[in-house]
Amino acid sequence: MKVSIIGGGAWGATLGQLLIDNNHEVLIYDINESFVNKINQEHIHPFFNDALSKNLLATKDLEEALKFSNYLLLAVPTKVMRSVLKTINQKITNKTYFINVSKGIEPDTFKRVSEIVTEEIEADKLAGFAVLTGPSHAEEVIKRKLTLLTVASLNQSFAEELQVIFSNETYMRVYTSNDLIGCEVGGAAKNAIAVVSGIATGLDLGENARAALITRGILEIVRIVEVYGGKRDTAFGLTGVGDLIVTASSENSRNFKAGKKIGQGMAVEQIFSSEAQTIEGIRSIYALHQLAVSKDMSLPIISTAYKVIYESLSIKDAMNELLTRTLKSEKIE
């Protein structure tokens, strides 16, 4: 089948190369004339300098990716995610299918990728959406190491379809899952965990209170992902607790290594004009916070993140902050 992907950056042009490798047709979109040419012309990974197939296509014009299929996947940061779309919606005229692999929340109005989708893509030009998500470096994937993978949605037999098209039997694996808010919600929380385990290290406060923030990041994901109505079992599968183990001490996770120059005093502002891959944890603690504060959730990890990355709060106040909270005992609630 033919899939047309919107963002060719680390992500998109890894799963373009995995999409060929299962013998379908890939047409790449990007607005980066450089990620454009490295895969038409030199056909090697745009970040990773892995080669790619020559069968695997870019292009720059929108339009001619979106006639090329009715199968979108949409590898764009969250923030950019609600214009890209209008756009979309301007000029599609079929049914479309839309598949997000992004892992992030909207800043402001605390809103899902599926929540975007639904709001800015009319009703008679959407036929289906889905989430693949999961414990996946970029970085890996190209090099065809062994990875599981989670697609969620509504629609069973979309999920099912989706699963056969992602999966093969060298290295991809690929679960379903109806439960959608879970399994979006769950990638955004890790992201902002693993920025925090990123910080603990970066402060060399040693590998003790690593698995006490990463163990604690559990329990404020299974928060974040309830209040947002998704299953609790769905925190603890692939796409919460296995996407958390990867990204929350591992170099390849550009969130930890964000959170790593934080707490090395590097400023936010700094590493994002520095880091050409999109951080969405930084973004997704501020969402959480925020919406922490609305609902009046206790997330007292991402709340102190927050402070520490936003209000200029000191580490040695915030590591005080959370030592000093009530003494309790240890729940999953």
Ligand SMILES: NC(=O)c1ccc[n+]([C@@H]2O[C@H](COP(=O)([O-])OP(=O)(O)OC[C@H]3O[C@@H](n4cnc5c(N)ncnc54)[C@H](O)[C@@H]3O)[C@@H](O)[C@H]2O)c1
Given for the second form:
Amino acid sequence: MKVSIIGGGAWGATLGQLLIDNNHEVLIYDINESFVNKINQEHIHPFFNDALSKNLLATKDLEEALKFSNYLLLAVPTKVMRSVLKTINQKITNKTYFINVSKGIEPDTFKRVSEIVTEEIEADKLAGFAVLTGPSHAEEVIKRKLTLLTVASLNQSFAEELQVIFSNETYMRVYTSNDLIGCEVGGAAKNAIAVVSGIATGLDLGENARAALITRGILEIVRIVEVYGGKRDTAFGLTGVGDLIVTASSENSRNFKAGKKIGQGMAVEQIFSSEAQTIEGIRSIYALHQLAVSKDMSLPIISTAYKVIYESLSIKDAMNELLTRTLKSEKIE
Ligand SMILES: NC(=O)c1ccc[n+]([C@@H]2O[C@H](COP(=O)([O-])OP(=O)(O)OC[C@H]3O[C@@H](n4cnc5c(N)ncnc54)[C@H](O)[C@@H]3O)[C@@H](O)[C@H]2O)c1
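Beyond the form predicted alone, can we have the form predicted together with the ligand?
Entire complex below, previous chain first.
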């Protein structure tokens, strides 16, 4: 089958190669001309030095990508998702399937990508929506290292169709889920905790502290998934805790590395300006803290990280805030 990928960065280009490996046809659309040229002319991944198939093609012409297929895989950062979808809606005429792989929550609205899609794509043009997510460093998938993902949709047969399209017998195994909300939210929430784990590492707090933050962070992921209406089981699966495990202490994770730099004293603006790639977790901390305030929900780790990142709370005061909270029993609730 044919798939158009919207956003050919680290993850979009890697999933393009996966689909080519699985004998599908792919056209990647990206606004960055140098990425497009790298894919078309050098057959090299835009961010990694791995070779790409000559059959993997790219374009900087959105209309060409939209004509190529009515299956659109969304791999742009969440911050541009709404504007990209507005443009797509103006240009498409056919019923179109959307597969989101980006992991974020829209700041200020706290909306999930599926909600943004429903708002921006007219109902008669929207054939289906799914999210494909789970523990996956693009750096490893492009090297065809074993990876397990989950595809979630409210439409079970669409999820099953995608499961077959993305799975192969050598390195990619895809599970299905009907908990769209849990899968969407888990990916965003774990990025926030990965940033915090990075901050702890940058501060050299030690492995005890990092393990504690990650474990208590899981509790916050569970709360976030449940407040959105997702299932607790999903939070403990591949798309929540599984994705946290791969992200929360890995130098391959941009969220972890960004947190580490914050812990070492670098300003967030400096991190954003020096990093060409998407760091969803820092924005997720913003969105999830706003959510916590609006729902009167306790997310002590994320909210303390918000104060450090966005309100210049000193690390010493942040630690003090966390450590002087009322002593309690350990419960997941
Ligand atoms: N990198 C990974 O290992 C990985 C794994 C799973 C999920 N994700 C998620 O996928 C999303 C993308 O991550 P990434 O690592 O590929 O980021 P990236 O920064 O490497 O790539 C994003 C791409 O989007 C393009 N882009 C930006 N604005 C655009 C626009 N308006 N129109 C078209 N293209 C545009 C950029 O040029 C870039 O090529 C994020 O939400 C991330 O959390 C990443």
